[in-house]
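Only one chain comes next, encoded as structure tokens, the form predicted on its own.
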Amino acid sequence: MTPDAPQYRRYLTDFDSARTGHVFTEVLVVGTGVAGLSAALAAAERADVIVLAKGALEFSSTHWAQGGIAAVTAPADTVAQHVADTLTVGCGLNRREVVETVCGAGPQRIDELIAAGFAFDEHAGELALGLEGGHHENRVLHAGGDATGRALSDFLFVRAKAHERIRVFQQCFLIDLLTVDGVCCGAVTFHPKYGHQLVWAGQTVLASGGYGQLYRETTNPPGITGDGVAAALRAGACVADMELVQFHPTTLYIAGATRALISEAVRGEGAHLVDRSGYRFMADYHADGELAPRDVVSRAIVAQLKKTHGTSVFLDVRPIGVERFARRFPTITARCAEFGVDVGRELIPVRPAAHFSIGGVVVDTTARTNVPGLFACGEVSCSGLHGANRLASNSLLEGLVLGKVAGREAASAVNGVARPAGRLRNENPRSPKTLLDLADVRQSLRSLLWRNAGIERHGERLAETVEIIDFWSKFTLDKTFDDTAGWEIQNMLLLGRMLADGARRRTRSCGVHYRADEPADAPQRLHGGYRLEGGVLQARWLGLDFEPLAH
């Protein structure tokens, strides 16, 4: 840490148990998308539950999801083909147990979601199954061609709501989360109606999403700022891999649109990866050429950008066939066609954006956190299952499978639910330094995670990276503000420095982080972890099962 490093308050808003409204429940679940919603119908077999959502329910990362979920369903295929094909792409940061779990609990999820009415697409009476990068057999199932985490969404949605245990508040921002004596009590939450909140909770839920936002190219929606991930670095949790960011090769590149993903299951589907001048270049990079795992890809298109001088590279989809693509892809062909691309005649402009984050808030193997009655799951949290780099269509398999098993443990472990004891509030200094613009603030420091953060990293810039951040910090950290876009502001500070020294510490190149300016071989076969220690960031390198090493 630099000696002027900024300081971190623990509570980012003002509040007074005695003047602000209270909510009570058994289990506090936080976030929709699939790992949330499953942590909330399986908590709700036995306690009652709450399940607070940022925005909209389209504006999860699961709803945005196009590619499927990966599971052993073939007969010809085997769960520990499966594990052995996350551990490989996983580059040895994998945690084995977590992976031999969720890869194990795949098919059962799978039998769970079609034995309650969940439909996947079927090709002559089968379950339809994709081939992506990194799997070396056709297992990614699919719902509505490319719109399978909508419908995994919506259909999850609608069962939680029907549930009579659980209530779903939306437009419900998460502030902070509470502590009484180190324990987790539930959440400080505004809501534009209602205004602040304290929803107290016997155990509470973390499933809030990544927090891909931090780049200026992302597939992510416009809300995923990394909120829960900061809010449990400030109540005490250990987080870990923020550096790892899987960048997506492939997102719709034309001036002025938004950065729309192009399944990986386009390129499985048989789609080929060309240049300007119409050269099929991944064979010069990777013996899987277009299905090479993505850190490749994303590596590999990067390079010949720089060759070619070009700004894109181009899908080619047309020995899909023009029918079948429409078919199989209705919402990607429907996307092109909004920017004028005809897919039946013409290529489709890509290049990588940030996707998944595989850094987040620790936890064991039954989604327990450090920090007494909070558990993590989905993209939030750092489980070990990705390792450094995820394999695709792995992240609704592991939000169905560690979601569950969050909910259950969370609801096993109720022991009444929280109340105040006595008055709890927080006041923060008002500072007299100046107040930065936030939007000029939120842009530049997306555009320099992206420029010096990215796919390609150096170690001088990354020292850069942080002191500029920290001199935002300075004068942005020390506000109190009544409002999401300053409270986003704050969290996307504290992560991106965690982002950013996370990635000049690690200094050897291991799946998704490339250090351009360090050798490839001998990785870091560690674990980089962050706590808050008397509002002072403090990083230290954790073993492969998460336990503290030296500093």
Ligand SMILES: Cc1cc2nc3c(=O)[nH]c(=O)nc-3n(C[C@H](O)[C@H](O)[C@H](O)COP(=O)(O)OP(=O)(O)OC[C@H]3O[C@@H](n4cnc5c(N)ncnc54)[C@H](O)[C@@H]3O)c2cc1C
Contents of the next structure:
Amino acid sequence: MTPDAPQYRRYLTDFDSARTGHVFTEVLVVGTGVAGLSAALAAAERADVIVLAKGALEFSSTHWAQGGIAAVTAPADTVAQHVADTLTVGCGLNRREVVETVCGAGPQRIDELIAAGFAFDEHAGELALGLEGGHHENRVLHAGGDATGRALSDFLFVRAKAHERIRVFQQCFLIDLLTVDGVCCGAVTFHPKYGHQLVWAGQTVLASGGYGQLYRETTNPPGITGDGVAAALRAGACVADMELVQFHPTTLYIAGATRALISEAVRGEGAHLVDRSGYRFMADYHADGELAPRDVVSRAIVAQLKKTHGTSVFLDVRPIGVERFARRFPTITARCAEFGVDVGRELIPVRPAAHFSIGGVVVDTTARTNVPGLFACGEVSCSGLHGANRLASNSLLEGLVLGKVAGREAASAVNGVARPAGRLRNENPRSPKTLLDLADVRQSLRSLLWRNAGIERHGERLAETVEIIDFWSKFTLDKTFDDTAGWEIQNMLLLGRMLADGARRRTRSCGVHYRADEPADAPQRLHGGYRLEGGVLQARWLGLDFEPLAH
Ligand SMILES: Cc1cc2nc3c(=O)[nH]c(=O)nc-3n(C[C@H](O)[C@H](O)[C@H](O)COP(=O)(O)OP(=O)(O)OC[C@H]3O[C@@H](n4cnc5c(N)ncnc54)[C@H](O)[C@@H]3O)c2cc1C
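Now the other one: the form predicted in complex with this ligand, given that the block above is the form predicted on its own.
Starting with the chain above, the whole complex follows.
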């Protein structure tokens, strides 16, 4: 770290337990995606639960998921093969025990969903199973064609809302996790109607999703700004592998359109990737062609764009057949039609975008973080399931399996409701410096990271990126904001700093992380960890099971 590295505050906001409103619960769950709702439902079997989210249900990545859930259900398939596929794609950085737990529990979680009334798509009376890149069997279950995430989050949400032991707080923003003597005892939140509140909880489960919004080009919904990772770090948690971000090769590339995902399942069903001259190029880059792992396809697209001076490549879905495509992918068909693309006659312009956050809050196999009283699950966490690259459709599965583990463990650990032993307050010093155009800082950060810490990375540019972020941090982190836009950008600067620094420190290419200046195939089989110590970020390498290494 440079001597004038930024100082990060313990809390982003002022509060005083003598004045701020209080809410009490046994288990607090932050996030209403698949991980949070799974955790809440599991915890509610034996504890009272509050589950909160900063936005409406549709502002989770879960809601937007298309392809489906990977799990072994076909007679010819085996858990051993699912484990092997996950490890191969993860490039040796996976935590094997977690891979075995998640893949092994998959079939049971699917059976439970079906028994509870969830309707997966079927074909000829059997579960319809899609094929996606990196899988050696058809094992991706889906619902509503390409609306799996929406169907799943609606289904789990209805059950959570109806549960007598669960209270759901929407529009409720987690600003920070409360700690007393290093133990997590809930959160300080903000609600537009109720203002600041202190939510005291016996145990807290963080399920607040990833940090895809750090990039200008992303498939993630607008609220996925990594607030949970930043809050956990400030509360003393260890965070790792922030530089490991999976880029999805095919998102709709039309000016003015959000970067809507064109699911990998589209290529699984037989769509071709072609360049502007109509050339089907993927065979030049990988033996598996269009179904090569995502990082390979993303880099191939970048290379082909450079070669052909194009701004996008194209998906040709005509080999699938127009009617079959419309039936299997109704959401994508409708999205393309909104922008005047008739998929029966025209090619779909696509480019890569940031998609999935592999890094996050380090957890053990029971979803515990290193902060007593704090669990994490789903995309906010770094469980070791994905290694250095995520196997397609493994993340909804992770949320279902480890979300349930986190909820169950949290409920078992509850020993009553946490209550403030004494007065707890925070007051940040006021900054004498200028007011800021927050939207400009946000856009500048997202563009910077896309340019310098995106699909192709170079050491020099990463070092420069860290310096720039430190500079912007100096006049942004000294402010005490009173709205979500301010807290989000403070979180994004902290996360962007770790992302760029982690990419700089990981000098070898590995999985989703591609160093164009050091592409040699000798990856660091280590996790890049971060802690905040005395308000300063400290980086250290961790072993394969996230154990601290002797320096
Ligand atoms: C377009 C798209 C398609 C995808 N397709 C697939 C797929 O087919 N299969 C697959 O396995 N994976 C897919 N993924 C990835 C997968 O959807 C996610 O990894 C997974 O849903 C993450 O679930 P989660 O519960 O951890 O987080 P999310 O579903 O992202 O939920 C996060 C929750 O936390 C809340 N939150 C965040 N910050 C705060 C805060 N400060 N205060 C309060 N609440 C907060 C959010 O409002 C939200 O409720 C896709 C992702 C995207 C974006």
